[in-house]
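Presented below, as structure tokens, is a lone chain in the form predicted on its own.
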Amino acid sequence: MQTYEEMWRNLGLNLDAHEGLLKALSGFYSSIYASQKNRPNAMKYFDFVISEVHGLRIKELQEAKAQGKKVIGTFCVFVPEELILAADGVCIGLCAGAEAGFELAEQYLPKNTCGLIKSFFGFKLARLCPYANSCDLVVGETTCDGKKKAYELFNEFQPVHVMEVPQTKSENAKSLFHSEVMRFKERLEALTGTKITAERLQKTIQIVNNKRRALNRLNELRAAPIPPISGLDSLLINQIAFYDDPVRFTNAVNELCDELEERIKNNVGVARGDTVRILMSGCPMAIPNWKIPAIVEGTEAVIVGEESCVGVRNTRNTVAEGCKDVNEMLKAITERYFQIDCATFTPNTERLNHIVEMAETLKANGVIHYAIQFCQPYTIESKRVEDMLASKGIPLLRLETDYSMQDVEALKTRIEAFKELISP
């Protein structure tokens, strides 16, 4: 990647931080991804897309904004990528997956705010993350009052646009939603000079509708017998989709999946047909968090499943499409946008019927709830996710912990234990 660094000089990295950073990155991914047996022939793209997740990437931003497009960095499922997209911008997810640069973070952030916040943070303030660094345009929510308080010190630093979400599913919830879904299109049309038409959005809600189906066909697929795809492979797709081209990362996945269906027919996978099935199910895992992942499926059992904002509750829904006009297409984004179950709503049973309901369709034998440490609205929730899968019959192994690996051998140790007690 050294022909990259004036790029990186110019987006004003800190060039030696960063080298190091990509090196840790790098040995973390051989780590835990090459000792991986029999994996699909089509994972070669997205192994690809990761050895130039710093690079490649970025330089497709650079030309895209050489040609005077936006770039719109997010954090969270809620912000419509459809109307990015009809703006004529470029939608990015933004790095916060990893322990970088908190002490930094920590100036501006208390040290008891949760590692996603701190580590979005980190990593700007660390220079160290060239999405951030390429981004015209930040989009918070409020998801959460320690986001939102930390999008205001943000904005010191970067542009952000914070889209209010509501936190009950009622009739005026959902305008307020809507609302803010059409003062964020027309933020986007100021910004990029772009004005978002009928024919513009319906394409674009094509394109994006098309990623997550073929997301969800790969979600259907593992819950065949004999696991096609490990869940650490399947993780990194769903991390891979909030930042690669949508129609290139689009027809990768679907190649995939023509693989494993045909490795479903012969009878091929990556794990026997009586490996213990985990469905996985709590807070977003940004890349590059593969702690818990690694150490479940280092222990011989399959993830199948992640009831995750990066996992199905990203891809659940897709956008009505056929609407007329710019208005209808607006109320059919959120509509399908306000189905997100994520645990800021209450009450939320959606969430918990989904969660039963993954777990039987995927057959999965047990289901770990994972929290960061710190995350009051998923570490609270995880009660009521028990006490419901406990009337179900299914067994839940409640999880907490944060970006570093000081706690591995703890984790491991407890999640062995469940991998014992729910064994077939």
The other form holds:
Amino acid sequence: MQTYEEMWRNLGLNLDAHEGLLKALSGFYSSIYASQKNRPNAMKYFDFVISEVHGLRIKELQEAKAQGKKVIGTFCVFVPEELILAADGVCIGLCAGAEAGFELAEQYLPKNTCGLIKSFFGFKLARLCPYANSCDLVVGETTCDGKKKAYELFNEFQPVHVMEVPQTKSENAKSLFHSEVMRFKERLEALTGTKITAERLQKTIQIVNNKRRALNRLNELRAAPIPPISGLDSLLINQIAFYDDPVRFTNAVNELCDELEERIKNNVGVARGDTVRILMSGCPMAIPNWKIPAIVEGTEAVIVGEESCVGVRNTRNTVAEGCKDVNEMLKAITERYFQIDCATFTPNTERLNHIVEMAETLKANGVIHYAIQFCQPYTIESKRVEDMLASKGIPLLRLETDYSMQDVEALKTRIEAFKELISP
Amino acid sequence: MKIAGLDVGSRAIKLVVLQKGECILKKEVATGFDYVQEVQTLLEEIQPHKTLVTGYGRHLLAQHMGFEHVTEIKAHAKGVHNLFAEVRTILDIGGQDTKAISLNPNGRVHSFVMNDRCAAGTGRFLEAMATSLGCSIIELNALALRGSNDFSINSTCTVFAETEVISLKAQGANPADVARAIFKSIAQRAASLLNRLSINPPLCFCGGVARNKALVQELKAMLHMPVLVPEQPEFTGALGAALLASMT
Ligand code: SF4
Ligand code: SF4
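Given the form predicted on its own above, produce the structure of the same protein in the form predicted in complex with its partner chain.
Everything in the complex follows now, all chains and molecules, and the chain you saw is the first one.
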């Protein structure tokens, strides 16, 4: 057992509170993940990575920093990872999936702010996040109003570069986003001192595309009649995608997929073929937000997909490869990111169609729409999701909840009743 | 063969025992701290051949005693359909939650909604309101039946509603009128929950809170539809559980 105390102290963490957090996290993790049956062998890698979430990976970041690399933290899948890597930076998706430091956060933010925003403030103020404290730059974006305004306050603690993400998919909006991609590139070059050349960018486009392809491969395998992997494990992998080394991670996912293909061939899985299949859709579930999936799979249903940013919204499209120069590549990056169907856009009809498409290909018996309490974009859009799914005869359960555990019993009742309703 | 249906709620444990399809026993005890023990005592003398459990305590009992379990939604649907086959909509107000269920003509659940996390409009809310008027729930109901329609309580939050009740009292309002306003506010909450479903008449109102005639009246007026209340509205969940147990 390695101790990282020295490193955490140097990062300015509150050691006592941090220890408490790690204990709670590992207890929560083992109570949820250890009780799963028949997990694929290749999950060992991801179990290890999560067990070292504040350890080994942070050490790697410090080593990278010692070599002069810069660590860049992001909060949204609109921030192009390939640019960060091409500037020789390390890209970390900051998670914000737990109720920590909320009292401190509420000194800055109104009570009715979504848990995700409160959480990234809380972690920072309570000095609990070694990732945030390793960052040389945090990248924000103008997506929802909550985040947009919160970054102004966050900037007091740590420099934030805010990318302007538009609200519609018009041509004008696209050219605005394109100029923001260019501005981000310049900011990165200035920060890291590394010029983003065609050669470098071509390589990192490939790296990130390969990561997406591996995750998409995983997602496609979940359409098998006997689900080869649980939703909880798939979610964990999608969560780890945001902070692990991309190349190593991609290899691990591909290895897992090889095993899953074997499983499918041999009719081996985590549940029987007649198990109720659920598609999750909605807000991102950042580590360690496993609350709803744990309840769903605790009722012996299986989650077969995540229509979410910690899920296919992050991986679905790839950046066109084979561009000749940096300008073309930046255009290709703009094109790819501009397809993201986030609820902060209006209208967001692509998302509605995509949910239907996913429910059909994954043969889901029903969809659970998940919104973090006080998230306006997703809670409001859930009505349109409901209408769309109703028109296709796909059952939907809408849930709105926060990171606390107070409503677990009530959620269980709703989820079980939904399962009773859609059981074949 | 005796078949038992148990509804382990946040406030009370309800038991219904069937024999040859006939109900031979209904019993209710308050939910205490160790409800597994309480259930064991309840069942000791009955020795049912089969028990099915519903309600908020269902998981713990399933785990400790190996009973099968269903949600309250399914249990209420079954119980109500057995009592009133024509019912298409159910409102169940229990100790800490409110459920609206719409049924297909064959009695199966079509869709359902539950109140959000706060206790407004539930049995607990009613208790808090009675306390702030310094009376019991039974007295509150009797008062409200005599009350006029002059006031309303607008807060949906228990804490704020309490403040409103206290300030109405301070203004010298007639307690009967305030009591009526309390039931009106619960009916409003229930109606807005029901309106999230596409509801068909007739409606069955069950759960312990359905014993309050004052609330039934407000609901009828607000929903413009017949409201049926079982003779012992707190037992529909347990009855449904027993009926489901005898089917399998
Ligand atoms: S939901 Fe929207 S704002 Fe949130 S991470 Fe995803 S793309 Fe960004
Ligand atoms: S969950 Fe909703 S409110 Fe919260 S940060 Fe994301 S888009 Fe904004």
